[in-house]
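Just the one chain here, the form predicted alone, laid out as structure tokens.
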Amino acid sequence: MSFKEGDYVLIVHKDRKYLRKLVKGMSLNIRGHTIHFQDIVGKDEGQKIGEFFVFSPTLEDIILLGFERKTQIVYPKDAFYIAFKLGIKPTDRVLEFGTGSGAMSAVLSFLAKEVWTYEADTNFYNNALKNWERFGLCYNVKAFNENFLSAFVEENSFDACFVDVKEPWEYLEKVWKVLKGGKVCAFVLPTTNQVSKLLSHMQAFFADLQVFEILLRHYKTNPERLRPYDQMIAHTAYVVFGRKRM
């Protein structure tokens, strides 16, 4: 694929990643290397210009790099492990609430038919909204800006749910009814006291209960020195999955 005016592109430089949008007048100098607009367009993603190289970005390279931040958002690491625990199919319809900077969004919209995301604090949720115009995603969300809670919606609706609120444990009445039998739930959250809380509370409503959290590790990749990096993202959520019970 050549890349042209108005597309996203990754630009690597040694181990450093950057995102840009292809406009007129767009630059990136990194140490004395410079790479200009007219360098990148009509090259074919891969290639090596002077002392970078241009790809086309993924989604986690796009919501890491690319996603404005209001709040927390759920790491690659966890979001894609979650999305594939939930075992989403094409024809699935996803509920998800706590739609934050949208990030989660994002990943269950490319896997799933249909994606209905709740978020009830009006500056997060028009936040996600310009993430997904931005980057041309989530054309298959249907984003709510009001509490689930409040939310009218019809019984076992869903295939799949992901909740990300600070007490999770409130809605889990809520989440059994409009849940698929037998489906499952995520959700994520940053303490084990919360974790504790919801774990009590989801043995009414839910079977198969899990609780994990993922750790990435990051290696330097000179095949002479071959080492992890000093520093490390670890803990960044605890996972808590269940499937309704009857």
Given for the second form:
Number of protein chains: 4
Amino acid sequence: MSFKEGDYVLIVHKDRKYLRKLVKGMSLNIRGHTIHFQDIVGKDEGQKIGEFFVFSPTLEDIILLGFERKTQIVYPKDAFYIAFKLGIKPTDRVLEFGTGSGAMSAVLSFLAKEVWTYEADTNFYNNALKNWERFGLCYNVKAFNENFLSAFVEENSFDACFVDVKEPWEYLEKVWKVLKGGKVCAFVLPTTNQVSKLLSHMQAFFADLQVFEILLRHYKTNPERLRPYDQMIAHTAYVVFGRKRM
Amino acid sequence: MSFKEGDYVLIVHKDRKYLRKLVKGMSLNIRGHTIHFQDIVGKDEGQKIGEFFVFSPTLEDIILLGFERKTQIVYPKDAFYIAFKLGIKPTDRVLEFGTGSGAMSAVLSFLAKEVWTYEADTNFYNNALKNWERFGLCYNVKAFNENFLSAFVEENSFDACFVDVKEPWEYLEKVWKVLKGGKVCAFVLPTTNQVSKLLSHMQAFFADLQVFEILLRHYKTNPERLRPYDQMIAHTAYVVFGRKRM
Amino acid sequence: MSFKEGDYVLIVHKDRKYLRKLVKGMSLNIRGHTIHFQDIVGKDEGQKIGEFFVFSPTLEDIILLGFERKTQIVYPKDAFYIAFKLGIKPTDRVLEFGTGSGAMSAVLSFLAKEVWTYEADTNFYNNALKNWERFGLCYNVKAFNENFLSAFVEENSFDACFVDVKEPWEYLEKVWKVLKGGKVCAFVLPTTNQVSKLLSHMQAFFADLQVFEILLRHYKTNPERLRPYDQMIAHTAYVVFGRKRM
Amino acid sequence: MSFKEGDYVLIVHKDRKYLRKLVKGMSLNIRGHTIHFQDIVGKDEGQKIGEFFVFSPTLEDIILLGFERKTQIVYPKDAFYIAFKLGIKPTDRVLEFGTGSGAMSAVLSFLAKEVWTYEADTNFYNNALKNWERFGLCYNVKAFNENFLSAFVEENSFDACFVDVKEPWEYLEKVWKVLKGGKVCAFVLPTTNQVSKLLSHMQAFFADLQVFEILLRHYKTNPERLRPYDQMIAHTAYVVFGRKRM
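To test you: the structure above is the form predicted alone. What is the structure of the form predicted in complex with another copy of the chain?
Let us now look at the entire complex, which starts with that chain.
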């Protein structure tokens, strides 16, 4: 496949990556090297242009490099694992709140039939819509600019749920009601205090409670000097997980 | 949804989980507690029966507890992240070899239009087919009992590739040929020596090389005594990742 | 140096290690291989006897394999780092409570002029004394079978302090009093709840607060197949650290 | 104890630390706050002066903040564990090469009777001497500006050994000769390739081979929001460990 004007392209220069829209007259300059975007148009994915490789961005590239962030995002290392762990089937309807910057919605939308996502903050809500539109994502996502607590939602109507808000214990009873029996709900929280508080509230509503964190450790790719990078992201969020008990 | 005879059910007893088929007359006994399978039939997901909770198994439950293993499996912590990292779109055709016990094929099949998977070992091949059939998975997977090296495959016909064999460097040129330009290939390997060898062979065929490992750390869920479990799985595989350069 | 009767010897058989006292007529049997202790007497450290290597045990070997444990011990990975982090000088007097099984006292005694250690439980206290005596350790340790709270201790008389009790916040004011100005105190605690509670109490007494955990990851030593072990110890304790503010 | 001119002082301002010599007329300015060093003279350790706490530096503070680095240092997290793991007794003579910036020598000198350390590079050698002198360390260390390979050293004369050079396999036979039977030798190496190569050479000379890495994970100390820091040091070195076989 070859790139055409208006496409998003992942430009790789050694260890660094950039996600850019192919707009006429624009270019990217890195450490003395320049790639002009009109030189990418018509080229095939994977080609080398000067010092640069050009690729079509994956969902991970889009989330990490393309999405405008107005909130902390759910990182791909967490989002990808959680999405599958929710046990979503292609016929499923999934609930999410808060939408935040829309990263998790995009991931869920690949596995579910439809995703309903709630975001009370209008600024965040609009940003998420824009992120999805820009990259052609989330056609099966229904986004509501509304606090989930005040939303009208039918009981027993969701097959899975993902919650990313500061005080999830406030929402537990309602989540419990709208989830189908036995179905999975996942939460992300940055602090141990929040995890403790959530767990103590969950016991009445959920069973098979799980708490975990995912650590992603990158290695340098010199085959003669294989070793981890000096620095790593040591923490994004704790993930809490439960299944609706009846 | 309520369980009926023949269904697979996830039975949770405190920290332990069991995946069982609901066969008349059968039961499960754990530390002096018994659950008779005929008592599960007709019950809703999420119900408590005596000391036990009963749930419908997720894909992760099926892979970890339901699949017969004739090989080391790709663990969900790795499989779920890799599957999304491959950048698969719903219209994509994905290549996999070797099939092994079929865990990764099942994960890939949720994201791709179709998965072509190759396994030279007839014993493994049959086991994978059985695993999928038992749990109603992989309807969009074409499985070949054949070494990928000798298989006839059209060039530039796959949108992503996943490789789980001992000596992946033997296959690189062919993988390169059958992948479309710029597309992603991922490898799993247990040892650093293999990673080094693979990297040194990949440089000619792939760009944007990445190596990483994923660590999953579970916590005990007592809210008053939140702490990691004493033991964790410290290693499953290194993941190597590259994009086809043209 | 050669072994004589009554010595403690570390016997290594492939990946496994055993710490034994050389008593006439005794032997060790592992997977069909036997080493008779009279055959070790007179042999030099490092020699191979049949399938076994014999060594003089290090402090780590003694703590991990020789000490009788009536309590959870402070693991060498934590103890060795903490001991140095306390900033002990050869002229220093160090305070410890509770003594537990005596592992940390033994480590501290290598760096300090003297260690004063308090243990309220008589059973633990006697066990620690026995552990030290058996291996000739802790000649510069003064052990008290007494709760530190009720002990008479001079103010500003210790150069460092190590605390291993369940509710360390009960002791903070007294620890503060007996430590010299600016000196370091370290605590070990298994749960995040305890860490939070301790931190909230420490702020009035200590500055430069630090919390950390130490993870030790072992690799298999086959040079052709270098890789981490499958399992690791994922958690022993959180370490909390502060310096006495005036 | 109170500070006097010429002392080294650890100045703590919130999360940041600085190690400075108390020189008249000097001061430290951080984010709009200033501490004049003449105001520290005469103050006791642990006192608060404006926004700053002042402490006497520990060995860890000195290594991390005070030592001039001409080489990668052995980090305290590794150095402290290794030093004890070497099994050093107060009567022991320990061998080290290369000296590097002198951090490990300083740690070893706290446990051993004497440390003999070799450094071929004159620039590094002089820097290490200066580091020790500046902080009054290493009185029991004999430093040689000489490659260990060409040094005259008596056989069976060391009770432990620490090696920090790029190609340790070149030195194995000589290390073996000068170590006493059964005694411990530790190596630090940054890459897996070096670890593999070293292990393959060690098997003839050493038994009880071990390879490990130590990860230190820090937490933010807000008791209401306990959580790991976002970033951590993910890699310093692999540690290889063996005991001289006879």
